[in-house]
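Just the one chain here, the form predicted alone, laid out as structure tokens.
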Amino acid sequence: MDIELSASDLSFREEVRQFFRDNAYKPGEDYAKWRLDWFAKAAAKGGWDVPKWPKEFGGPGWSPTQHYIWEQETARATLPWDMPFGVGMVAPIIMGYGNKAQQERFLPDIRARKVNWCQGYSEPGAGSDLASLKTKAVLSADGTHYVVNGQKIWTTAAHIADWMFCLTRTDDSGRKQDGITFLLFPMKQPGIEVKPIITLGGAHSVNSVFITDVKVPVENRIGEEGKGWTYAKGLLQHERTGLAGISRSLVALEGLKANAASVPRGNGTLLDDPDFRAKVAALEIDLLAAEFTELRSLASAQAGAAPGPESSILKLKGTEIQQRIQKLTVEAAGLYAAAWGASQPGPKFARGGMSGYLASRAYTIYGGASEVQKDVIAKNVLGIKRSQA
């Protein structure tokens, strides 16, 4: 596997870095205006505002290597706030399986960041076992609309979302993976109730969503009825690779080392402590191994292969590594990590250390729990089949 960047790749990397330098946020600047201007300038670069979109839909048409470079550089740069559910998740589904009318209706507003989306997948009894979902969609007698009833849970940003892309059950007579239908509907309508869930870290980002007799026009169905599982699987493979966060972890590890080097310990610093240094070294070795797995995946993509079980390997190891970084950050901060409030004592990095650590507990659950990823790896990498006994 050749992991050396070509001259054109190096030139592209410098162009990306220069763009980030030229358009960085300046303290005191109107953030909302800067954000919209940033996306407009990125669009003028030839689709940089939607880097993962194909060229026929206005994306840049980058190679897998260019995407990899973009991920590395964005991990270090300050980018505008951007929710992933529109541009990065539902848009590819609409491009791949929606009809032309749906593409013309939804994609422009998604690209313009005018509409916030949320993902209606997990349910109280169907989290990691997503195919067991029970939210029901019944087609009306005249075939014009579905009536949807059910509950979704752990729905990120449902409280600020304008639309939901939702997996619903339209048939339960066959395999649980069959009979699932992919629907789109507005969140601001009668019959939808959003209740907040406060996470361990004290944040409100996820919610329970109760759906009662919500009418969804049949033209808001993506693809065929009963084929939603097929569409959802493709999205999950890409989502899991992104959740691995390898580039972000490489940057976070550098920050962890710098923070540990600022904490006095004996005649040196915490980073000089053999026990702590060994933990950091073990973490770095595992992170570099994960990065090489990502590079192998990149090489496969460069050769035209679709995402495979390596996305599960990356999600499994990548999220565990993120948790270990958070844990070592708390360890480096010591008792100051538990402090709360505006005038927190101790090193600056300690603020929020404990809330970050607690929030990281979810990393190995959402997007498919680690147990699910291990099952995928066992079947598709190791060739271990489930016993029929």
Contents of the next structure:
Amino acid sequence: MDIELSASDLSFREEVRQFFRDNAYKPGEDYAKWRLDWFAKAAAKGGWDVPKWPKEFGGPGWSPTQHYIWEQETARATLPWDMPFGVGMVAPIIMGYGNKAQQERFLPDIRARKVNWCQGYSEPGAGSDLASLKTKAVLSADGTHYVVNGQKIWTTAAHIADWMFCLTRTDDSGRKQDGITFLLFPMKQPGIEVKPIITLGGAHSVNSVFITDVKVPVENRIGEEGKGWTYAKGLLQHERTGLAGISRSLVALEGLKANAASVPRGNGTLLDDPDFRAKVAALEIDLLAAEFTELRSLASAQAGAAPGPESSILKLKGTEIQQRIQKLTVEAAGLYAAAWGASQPGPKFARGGMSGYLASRAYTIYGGASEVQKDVIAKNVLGIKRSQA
Amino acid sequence: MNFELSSEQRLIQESIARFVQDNYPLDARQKLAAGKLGFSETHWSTMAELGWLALPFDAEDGGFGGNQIDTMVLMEQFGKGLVLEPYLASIVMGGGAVKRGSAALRTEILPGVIDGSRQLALAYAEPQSRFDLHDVVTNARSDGADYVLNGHKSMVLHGGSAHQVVVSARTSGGQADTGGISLFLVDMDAEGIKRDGFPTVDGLRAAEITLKDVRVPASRVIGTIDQGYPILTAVANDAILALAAEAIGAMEVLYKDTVAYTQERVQFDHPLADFQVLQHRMVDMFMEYEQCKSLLYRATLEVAQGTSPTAQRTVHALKHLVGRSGIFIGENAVQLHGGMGMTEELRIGHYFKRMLVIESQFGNTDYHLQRFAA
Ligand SMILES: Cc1cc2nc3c(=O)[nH]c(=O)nc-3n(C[C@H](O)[C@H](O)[C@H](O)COP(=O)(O)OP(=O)(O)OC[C@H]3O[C@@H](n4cnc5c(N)ncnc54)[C@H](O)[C@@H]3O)c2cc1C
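Following the display of the form predicted alone, present the structure of the form predicted together with its partner chain.
First the chain shown before, then all remaining chains and molecules of the complex.
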């Protein structure tokens, strides 16, 4: 055990910082072009555009410490806009379970950020109980394609996505986890209708997707028919550790302190208020621990072990921490936190604080709702066997 | 000891409950909230006709002679529908200040307030004041028969539509002194007034108001010069009681909707309500609601009784608990509704947002805990 960064880690960190400095967005630049160039340059560094991909698929093959450094630095820098669905979610599944032709067909565009993906898992009747999904895929008589019918809900970014990776039901005769098939299809085609859902902060990011008689060639099926659940489950694990956002929270905590220090109270600021200060401190303590929980998890993953018990709590702790930071930001804004609409009186952070807080309430709902996550930990980590369902 | 409502209070309660039921389904509310004014003038007239606007005013001022208990009954029902009309701003806050003023002022102003034609508001907060009512930079200097006001008032509830606004201003003393604060009733069409109205996250309205050399006749001073603070705190206490009652109405909707939803929504072949962790959470929500209600009664009765030495402390306790519990109940209502709780489509989210705003009005949870502990 050792907490010091080695000389080579330090020089790696400097290299990362240098890269971010050299390629920072300059005001006035064509954003879309800068974005694609940025990823291309990161690729040229040897997989910096896809840090988490395995080496054989072009990833950088970093040590846990290097990943940790990267996370820390990216939380601070302004990186080009990116969504998790392609590089972070569907790509690992295509790598793990897709065939060579699919890997060659899909991975380069995902990597180049040329194609936007969305995740078509949840349905009106299948949220926490995802395996009860009903969107039907029926194989044509000649075995060349599936015909898909059903409804997905809460599909983030469906309105800007080019492709969906979708869980469908091909068999409902057995256990509900069996008979689920993993299909990929383009979003911009007849038979797909996307309807916006407006969430609490007034934002449009999630959608309902209605799928009617959409033909999907069998070449777009990942792995075997009926095995989709196994593939998706692996990904969910992946998704969850990514949602903890510890490095981002460390930066957000600094932001919170700066915001509180900008609110005058008596002769000092809100950050001098002992009660507010104590709440910030308690948050920081949880974050210090969570940071090392994440490091332990990274280290055991690197050692090739299955994710250790510590990784199961990361999503829970990480999202709770994010919510507390948002909550304290709202508190710091005081009366002004309520201001809405176009005019934004009060401190600059007030408006973003409220919408950030409202959006953060979803963190403990998506990617495995907290109550269900705890069930999973009780069963799989603590080994508690329940005598009834 | 008696926690029963009088038959008169019960009648009012029923009539308000009916009004809310008929006029405040979510879609109707959202339509009003999105309109130019942010509430319904028709509803406002109805409230005047039914005598609700007269409720907390003395009979000699043309009122109904009610007290904080009557306002509590009304506000709790309003909370169940997230009523948008400016009852709190005009009747409890603005009207609440004027009714503590001179007979001449009451005679001039209150009839219009009670018949609904004159809407008032209260401007007590300033950009630097946070929750301290006594942190007042806006100043008023005497000039002949007038006072001349300069300053910036922030987050004035319904300040954009009010005809007249009660403004706290400093006439002597230092920035944070409780002495030296005076209250002025200021016409919003007076020269030197600038108003920037905007919606708040809960669908209500507020305004930033700046005053530049605004002349206010001395006859529009509420109470005595330099001694506005006790009036201001009394009005704030009434407003806290009213807000708490509204919050409790809203909490009831939040926990009951959650209980109903979890019994309908099936996952893992069970209604969600079968899962013990959710049962316990809902029991916690219910307990918080009941505790708030108890403290609401306690604080309201102590304040209404008028001589209780602990009334102020109990009001602090109430505002603290309502803030804490309101957010607990709101956050968990959303959580237990899953994705549905995050939508604008269900009412849960809207009640939750109202809870958030109530939490910060007239001092947030921490502020009142500090006051209580002090
Ligand atoms: C902002 C947002 C973005 C999303 N993006 C996507 C996306 O891109 N793609 C996608 O497929 N999905 C997406 N989702 C859906 C998300 O995965 C689901 O909301 C989540 O799985 C929960 O399902 P549900 O909303 O149906 O809630 P439910 O499953 O109905 O759960 C409601 C409540 O009951 C609790 N509960 C459920 N079962 C149990 C149990 N057995 N024991 C105890 N408590 C239980 C839950 O914890 C929760 O509190 C998104 C959701 C949101 C809010």
